[in-house]
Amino acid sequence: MQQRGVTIWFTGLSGAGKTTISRLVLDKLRSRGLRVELLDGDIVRQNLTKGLGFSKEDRDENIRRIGFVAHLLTRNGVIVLVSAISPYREIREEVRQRIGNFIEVYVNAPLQVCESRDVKGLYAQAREGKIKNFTGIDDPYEPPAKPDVECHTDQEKVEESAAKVIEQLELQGYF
């Protein structure tokens, strides 16, 4: 039986828990013997989108590039986990339409919770004006209107959030 490819797109504020959940989902899927790849926003910015800034245009280009790679992998039967803030609804929808097999996961946590989890001190730097166009501070985050999965990471454990994602994959017949 050949595996069906799908992109699972984790979106939310910095510090919401996107990477934490996606890594646990990655482990669970690999333990089932499935082919899966993780495209983490921070790692992608160091490689594929190095040199792009944080203007709306650059953020959109960043998401398009991530979406392009995710699409290539998805159409070749890989489960792709994308963990990226991806703050704008319109570009997320554009990527969803291009990929087709797409599950949007809104990793939802209040701004105050995200700031309290910020080990790099990015929110503090943004509030001091040292970082411009920081999502949630001086640049907007547009939550998904109808995400396929919503994880409230201030109210549930990471295992519960990961289980929601796995359940959605099962419901949509990906395994």
Contents of the next structure:
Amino acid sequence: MQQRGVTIWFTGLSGAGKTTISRLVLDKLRSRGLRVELLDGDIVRQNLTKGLGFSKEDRDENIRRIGFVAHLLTRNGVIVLVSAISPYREIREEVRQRIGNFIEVYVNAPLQVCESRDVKGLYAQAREGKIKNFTGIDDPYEPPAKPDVECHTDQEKVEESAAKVIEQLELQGYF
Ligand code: ADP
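Output the structure of the form predicted together with ligand ADP; the preceding block shows the form predicted on its own.
Time for the whole complex; same chain goes first.
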């Protein structure tokens, strides 16, 4: 199947559903025979950006490195899925400009919903003060002003969210 390289960037609070949606999109695209790669924030932080913390400076460096790899893959025709909180608008914009072929997906669920899911138990730890600089609790999240796709994961099923992303890819002529 013909495809063009593109980075699909999932941004949103912890527990909003970035990993869940991006994995489903990955499976769906692979089953169509497309070349796809997933850069998941949690995994990237164990290797590519190991040692970086959660200050604004370190978060920006984390995103810059992810963006660098995403760019290399994108220009070689790969569909790259990036799942990272990426709370700062300016660095997301910088990466978008550099990569060019870029679809921003805002995975949006209210903080209360993310916190009640508490998939990794991190919100509870942040509330107890055991984790500092936790996005949404004591660290900022700047939502995208004009995302290409917005998934309201408190109102829609994972399947619907994934379908929206794939629809946008087709709409923009990436495959
Ligand atoms: P993140 O990667 O943003 O930190 P996760 O994908 O790890 O978030 O967790 C999101 C949680 O929300 C999962 O337990 C998932 O099953 C649940 N969930 C409920 N509805 C949705 C939806 N529409 N899209 C994505 N996740 C959803």
